[in-house]
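Okay, so here's just one chain, in structure tokens, the form predicted alone.
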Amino acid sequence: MSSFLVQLLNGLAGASSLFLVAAGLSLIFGVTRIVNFAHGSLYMLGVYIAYSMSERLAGGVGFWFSLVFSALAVGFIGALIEMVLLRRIYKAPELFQLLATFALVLVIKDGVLWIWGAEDLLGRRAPGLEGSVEILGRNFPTYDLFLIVIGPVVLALVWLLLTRTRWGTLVRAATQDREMLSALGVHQSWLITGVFALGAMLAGLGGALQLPREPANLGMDMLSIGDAFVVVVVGGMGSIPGAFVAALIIAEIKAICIWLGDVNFGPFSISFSKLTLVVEFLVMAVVLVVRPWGLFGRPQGTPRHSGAPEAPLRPAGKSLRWFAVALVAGMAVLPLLQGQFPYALVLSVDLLIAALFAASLHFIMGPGGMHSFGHAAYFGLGAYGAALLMKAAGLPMEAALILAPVVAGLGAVVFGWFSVRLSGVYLAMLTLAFGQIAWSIAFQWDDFTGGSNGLIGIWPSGWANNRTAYFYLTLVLVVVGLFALRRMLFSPFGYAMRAGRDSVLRADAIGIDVKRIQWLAFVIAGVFAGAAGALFVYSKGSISPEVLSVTKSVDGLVMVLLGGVQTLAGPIVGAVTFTWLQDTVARSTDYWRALLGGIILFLVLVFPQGLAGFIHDLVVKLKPNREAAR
């Protein structure tokens, strides 16, 4: 029993930090409907710039003055931010800002790693709160009960900030109508600074506060993005006292999970401690199958047009499919050039599989408004069902090429299902959340599928086994593969997939199963990117958990998002892009982070449509012009 009680204070320190980053995050989406992709990296920022500064300050003083002037400074940090970059960005779409955002994650983790370098960096214990207190015989730190009372005294001051202040009013009218709120005369842009200003502050705040526990290391960014999603997300997004709730709730059943260990169930054994991985996902997918809005959010309704009016899609001309046979063509001839370009076959069949993923993530994305953080999952699946396939059945090469797209197909089935029950934001936080549990059985079932160290040995066919031939194989099946999702969207599927998107409420008027026609197009976009996943795991000659990562879904979405959401070519363009880019600038460069950042936000400043998108609106700009030149 001592030790279930020190687990669960353990709990509630972990919930205050928690709580502190995802309240930050809440308000911010709340106000400016912004995903912050670089909260966490403002997160990593306070805890390093809170270990410098303690470092240079001696005494108890210079400590807690350390803590708080990280605070301030991370606050001003994602004011300027707001300033320099968001503001120019607001009238783009919604998902154009995330991108930015991401950006914002490769640039600044490459500037931390300027600053202060790559090794962790392990701070100084809080001056007066070093010892313990004793709990039923057990010792407890006393920096962890201090951190237990500041969660519920930063809740307080931020709900009297928001309820008892004019400042606070507005912010809350933002929240329900930023319309409603200009038209009466309301100055926006200040407002959504001082915003961005104290949600950066508060995730400055809580990464300062972990100084004593933790080292600073580089990878903080993504970790405490992810967990701060799940919290706003189970708690309601833009709910501050739903964050708090959402935020002791996973922290408390981590807490019992690390306390249970492994428990015998008769034959069977389950490590309790080794769903704390993924433990926080399963609970964000209860809490959206069960109530989509999460525990203090409200219910949305259904909307007349969900999204911004779009030129429908139109079947290539004549000069752009004899340029794409050209483009087809070109590629080849490739294998005749090896001699003076020895990579460049292995870099074209990197290309080809970036661009097919992108393509079926673009399938649900575009056409079916349907935005998706885990998309990871499929290719992961693909490629894992086709290493195991060979490895674990026998089965050769074409055997395996065939039903591992089948083994995502089925996951799509099951993600699917729930995923289409939901829409907007939520629904891209459930594949999220399915993504990490697909993740999370890769990483931890080390007798089927190798756990961390993934599976190896995984080769073509004899007659596929030089560079050459898996190249052709790759171009063949990529064409066919791309061409395939083309005639799709231009079939009666298609259409009736972009009549849901478009309006849900007149697409059902005339007899369209909407929620079907969805569940239907994420099983496709699946068989796809599992596709994708097999070709890849086939060229690498290995596999590993990193496929099904967050970091290869947001890889996805840069690249849909880069070449353009709104044309056919856009993800082939995008995935090109940044593949390229990718490949190109990390051997170029140790900060090839940084530059691949800005590389894509100047992108994205210059490009808000996209690169497919810019040129395709270049095309029609310059159509009438040669017309009345003739």
Contents of the next structure:
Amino acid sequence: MSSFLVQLLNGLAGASSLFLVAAGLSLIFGVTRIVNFAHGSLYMLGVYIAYSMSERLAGGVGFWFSLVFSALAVGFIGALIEMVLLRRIYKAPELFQLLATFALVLVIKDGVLWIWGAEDLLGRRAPGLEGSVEILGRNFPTYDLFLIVIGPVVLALVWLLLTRTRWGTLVRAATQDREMLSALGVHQSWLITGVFALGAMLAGLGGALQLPREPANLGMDMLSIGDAFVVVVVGGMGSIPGAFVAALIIAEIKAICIWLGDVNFGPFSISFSKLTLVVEFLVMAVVLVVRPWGLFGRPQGTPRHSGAPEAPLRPAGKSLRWFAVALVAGMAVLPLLQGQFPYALVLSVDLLIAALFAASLHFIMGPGGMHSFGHAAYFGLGAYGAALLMKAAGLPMEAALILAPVVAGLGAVVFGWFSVRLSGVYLAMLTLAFGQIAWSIAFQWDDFTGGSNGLIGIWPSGWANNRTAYFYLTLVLVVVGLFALRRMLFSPFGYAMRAGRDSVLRADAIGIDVKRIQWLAFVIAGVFAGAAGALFVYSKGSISPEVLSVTKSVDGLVMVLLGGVQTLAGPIVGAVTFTWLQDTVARSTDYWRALLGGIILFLVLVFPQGLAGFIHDLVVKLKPNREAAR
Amino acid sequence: MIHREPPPTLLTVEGLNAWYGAAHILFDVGFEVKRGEVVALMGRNGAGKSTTFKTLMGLLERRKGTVKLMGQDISGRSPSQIARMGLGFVPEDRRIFTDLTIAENLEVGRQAARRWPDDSPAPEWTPQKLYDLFPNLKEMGPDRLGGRMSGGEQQMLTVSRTLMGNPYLVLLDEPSEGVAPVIVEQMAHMILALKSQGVSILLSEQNVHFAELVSDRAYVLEKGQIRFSGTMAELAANEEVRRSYLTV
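Could you switch over to the form predicted in complex with the partner chain, since the one displayed so far is the form predicted alone?
The complete assembly is shown below, putting the previous chain first.
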């Protein structure tokens, strides 16, 4: 029993850092409506800066000063990020802002790698709190007790700041209606910069406080942003007390899972300690299904500034069609050049698969209006499906290629059923949760999926087992897939889906069952993503949980956003650009992430409509001139 | 007898055009409001009244034309700058901060006191004065949440919130829209009370009777163009204009 109580105390200590990071994220989201992907990176910066400072400044005062300094420094960096980057893109579509913050993740990660190196850095213990106290006959670190106190203290301070100062009143007003606030004479740029700085500072403090507990490492950004997302969503977007309660719940559930360890239920043995990787996402999924706006949140009103309506999709013009045909024809003769460019075929297969994956994501994101953050789940289900159908069921490649998309589609039937009940950021977070659940199953089910090692030796059937044949197989399947996806958008189903995106109420009122349409769209997108996954696994010959990771989902998002969400050619252009960039950049420098991030930032700032959107706008702009010239 | 100067012009609008996206809504709208006046901008639903107000406040991205507030050009400025120069805006849908209390809503609108160009003080408002003007707000107490108020009460709060900025001129969008008849009467009293305290008001209105109760002059807007301008008595006498542009 005493071990259980101590484990609960452990959970409380963990909750404090979690709360600090999540509170900052929630605050920033409330005012700017930006889901700051880089928040975990700010947390990581907090740890590293505190490390460097405390190594330089000896003594007790030095250590505590380092923590405070680190929080302030990260707050300053946050303010800079807001002023230099985000301020320029507040009017861009929501997803573009997300893309920009994701690019920051890449840049900051490589910045940290460059400054501090790849080794884990073990920080000092907190002077004065190195020891432990005896609680119920067990030793409990004094520093953890200090952490337990810090959480509520910060909660109280932030709460006082928000409710007892004019600044806080303005921040809460801005959370609700920024346009009205400006019409009342409030200049908001400094207000928003301030909120961003405060949010970043909390993240930095959360990181700095963690230094005596775990070594600074480069994986901290993604781990903490995942946790923080979950806490914010469970607590309710924009609610600080909600973030506190959610942080407690999640930290405690994790602590209990560790305490339970392996438990036998008759013949079955469940390893609860392994569940820690996924349990928070399970909690989030349950909360979102039962209370879609989180424990302390409120249903989101329709946003005041919904921006310009989406332009209708247009069928391809004659020139674009000929261009597509020429492109496919051009690709078809590629194998003839194999002598000069041996690498071209391998890269082309990657590009084609990426294009199909991105197009399937675009299908629900652009015309469907549902932003999936866990699309890798279906790619991975298709890939693992194909691999396991071959390895475990002994099916040939042909059958596996047909059945794997069905497996992914079935996954989408289940995930989609829950997801379409939500919308906006909440839907995105639930898809992220499902993606993580799928990933952790593949990662931990050693006997079936091979665990972290994955599966190897998944090669195509004899006739397709050479570069040229497999390239042609991929080319045909991808072109058919892309054409089918495109065709569906101009079918009655596609119209109904776009109607549902533009106005759920109006679409409902003319007899469209919007939820059913969206569910079906999820399944279709899942099937095609699964096909991409199946093609992928046979092109590589092996598979690992990597294909299910958040990074893979984000890759898809970046491709779609890069190309432009509301253009049909967008995902293809984006997939090709992204995959090619990743391939080239990765081979030319150690800091490929920073370079990639820099390129993404450049593109976001220069082409806020996406590449294909930009080209489209350019053509439209040039057209009247051409006619006038005649 | 002392020769009195005609009251100076507060707001001059010339050649105002505005667009929602690609849709052209206002066409060369022009009018003026003098200090101490209550002027009604009249017209049916969709005539462009609210659009005019939003354009004056700088809330529409695409706009053209000159807007001068006390001689200063405000046409290219941001909403917050315009509000800071003394133009108050009461939106038709009220837009109360429902998560904030009455006192906090007032605090959000607070700006420093102003002076007229001749250095005499412009109307200055405090929560206390506003509670006296709107006893309903006082009764509910400063800690009532904006979301827990009726439509009429919110209407009073939104007017009070704008007055906290001590504006030279208040743009009052459809004050009689969507509130109970007894509140409409209160709104009329309020407008007259404000006028007596030296507040100038430009209000948009569909209801001729309401406008006649409170206004000195009127402009009639239809399809984004000014079709009539004159005193309320002239409007009352002009059956033609009333039938063509106002009655439903």
